[in-house]
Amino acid sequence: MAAVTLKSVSKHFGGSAVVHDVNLEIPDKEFVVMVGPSGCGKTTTLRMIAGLEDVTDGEIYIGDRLVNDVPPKDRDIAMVFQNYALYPHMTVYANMAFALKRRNVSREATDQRVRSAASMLGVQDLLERTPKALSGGQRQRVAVGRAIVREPEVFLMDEPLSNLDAKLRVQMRSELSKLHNRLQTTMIFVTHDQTEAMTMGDRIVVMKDGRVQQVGTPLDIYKHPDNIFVAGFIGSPAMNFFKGTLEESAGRRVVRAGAFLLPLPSSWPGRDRLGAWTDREVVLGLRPEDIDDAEAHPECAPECCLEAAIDVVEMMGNEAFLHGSIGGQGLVARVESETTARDGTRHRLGFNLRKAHLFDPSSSAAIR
């Protein structure tokens, strides 16, 4: 097993830079998820680690070995692609055994590895089938099994769940996490789905426009985003943002957002360090679950309650999403399904401002 280290890694296609100065240390046995929107550079970064793309600048190490000029076959990595890339004319057994055959692994050792991996993934009864006789989830398991039998130092996975239906994706997320726990090997998983990132990774690498925006544990990134992009990208529904001005009124710090005020409680972290931001523009962020149905929660402080115009109520079964606006600024609230709010009505909402985030509108960086 091995750690993976990227030092000032960049990639240019012609005159266009698609990955900018990425510095990342992935310890041995860690499960890291690289997440971001399409075109952010996450797959290109993964392909540079695999050796499928040349590095324009910087260095990549697998363990203590510099691998910039090492061909993919000699990097001791295994990659699982989005489209599975199974040989259609071969059986499941032959697909899984192919790489071992090329390496001249003995027939007995090959058989043991293939059957062990197949049992681990629940495809032991499918070994004589060809890929066309398998479901999407079964093909995905075979693709993972083909990587497992190689016993590589590093697993690289490029959006391997994107072709599966919603139910199977949830199942495979759990299976891949359990697989990592069993194998205890380094895994780097690329996805554009922030739910996959939050549920699977030991750490998350958030990327945008070829740059790393933040690296941290799922909970740290969720609770302490470094900038507006990370705050809005991680979490579903996305964080609400209210543009306003930070003011001081009667000894209290408040955000004046157009026609309404949002007071920061005395317990707000970093409140005493906001002096430099008084009378300056800020962006206040609040997650949907931190906006309550005030009519269902009479304990909400009156100064933290505002009346919103509700456009759409999305009933989700165990909860409801209220889509609306206050003072011309849109919002989404995540409330109990028993809410009395209805489409096209006005409804009082309570803001849990202890959970609020403040951002610099110019740099988008968090104010802490």
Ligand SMILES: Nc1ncnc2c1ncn2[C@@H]1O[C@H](COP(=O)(O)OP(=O)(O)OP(=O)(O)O)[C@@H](O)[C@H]1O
Second form
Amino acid sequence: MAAVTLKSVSKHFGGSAVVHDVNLEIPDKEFVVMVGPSGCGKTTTLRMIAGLEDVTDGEIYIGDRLVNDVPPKDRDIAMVFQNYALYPHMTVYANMAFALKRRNVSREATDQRVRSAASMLGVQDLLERTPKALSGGQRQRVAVGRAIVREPEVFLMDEPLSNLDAKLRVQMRSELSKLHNRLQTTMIFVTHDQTEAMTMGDRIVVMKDGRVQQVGTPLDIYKHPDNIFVAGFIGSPAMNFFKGTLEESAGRRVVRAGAFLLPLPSSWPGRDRLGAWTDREVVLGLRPEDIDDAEAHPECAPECCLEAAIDVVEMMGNEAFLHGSIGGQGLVARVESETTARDGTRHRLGFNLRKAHLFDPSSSAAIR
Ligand SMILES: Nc1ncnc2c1ncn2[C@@H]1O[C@H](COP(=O)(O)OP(=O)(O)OP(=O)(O)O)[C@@H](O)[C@H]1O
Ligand SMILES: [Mg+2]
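Compare with the form predicted alone: the form predicted together with this ligand:
What follows is the entire complex, opening with the chain shown before.
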């Protein structure tokens, strides 16, 4: 078990920089999820930690050992790859035992580790089968098992659930979380799926274009996104954004978004610090769950209720998403499935502006 530390790590391929100045401190035993869109540098970062890719600049530590020049086999790391492949002609047992054989682990110790990992993963009855006789989920578990038997200090997992159907993904997600609780090993898990990140990580690292955008617990990132990218990337359906100007009149602060006004309530957390933003352009962010049917909220102040044009009602069963717009700015509201809103009609929506986020449109940083 070990901590992993990245200090100003960068990676260039030829002339192009794909990872920029990444600083991360991952304490021992933590489950960290790196999330970001395709091409943002997640795999490259993992491969640098594993030693499969040189670091162009910066330092990587495992525990307190600088590992920049330590070959992968001496880093005590096991990686489950994005496109993992089992050896097709070997049994599950032989697949799992392979790395130990190469490391001259005794036959008894190998047997004990393989059987213990197999039962932990629920594949103990499949040890004599070859991969082609396994389901996708079982293969995935064997790939994870191959990493577990090595008893590494650090696990790196690169989108290990990407080949599974939706139901199996959910199941494997909770199995991996349980596995982490049992093994108590540092894990770095990569995904482009924000739901996976929210549900699995002790902490989330959000990346974009090779740069870390924000690091925090899932709830912290959800509630206090540092910039427009993080705000829009984490959460589904995504946060709504309204462009407008912050105005102050008679002691009230409002965002004038073209034809409509969004008043910031006196309880808005950062209200006292908004002075410098008066008469400047801002972006107001509001999550779909903070826009509801006005009729469900008789307590909602009249100025927080606005009429929207509803294009599509997306019925989920337990709730409904209303896709529409106000004054030409698109929005999604998350309402109860009993809503009376219908496609192509106008509908009154209540805005819970206590939950509003404000952003600087030029830097995209949160205004707090
Ligand atoms: N060996 C390489 N040579 C040149 N460019 C590379 C190389 N490997 C990766 N890249 C580039 O580096 C960038 C980051 O790639 P990386 O594989 O780290 O992304 P990723 O975040 O893992 O994406 P995905 O979610 O699609 O797996 C991409 O633009 C990719 O094209
Ligand atoms: Mg990748």
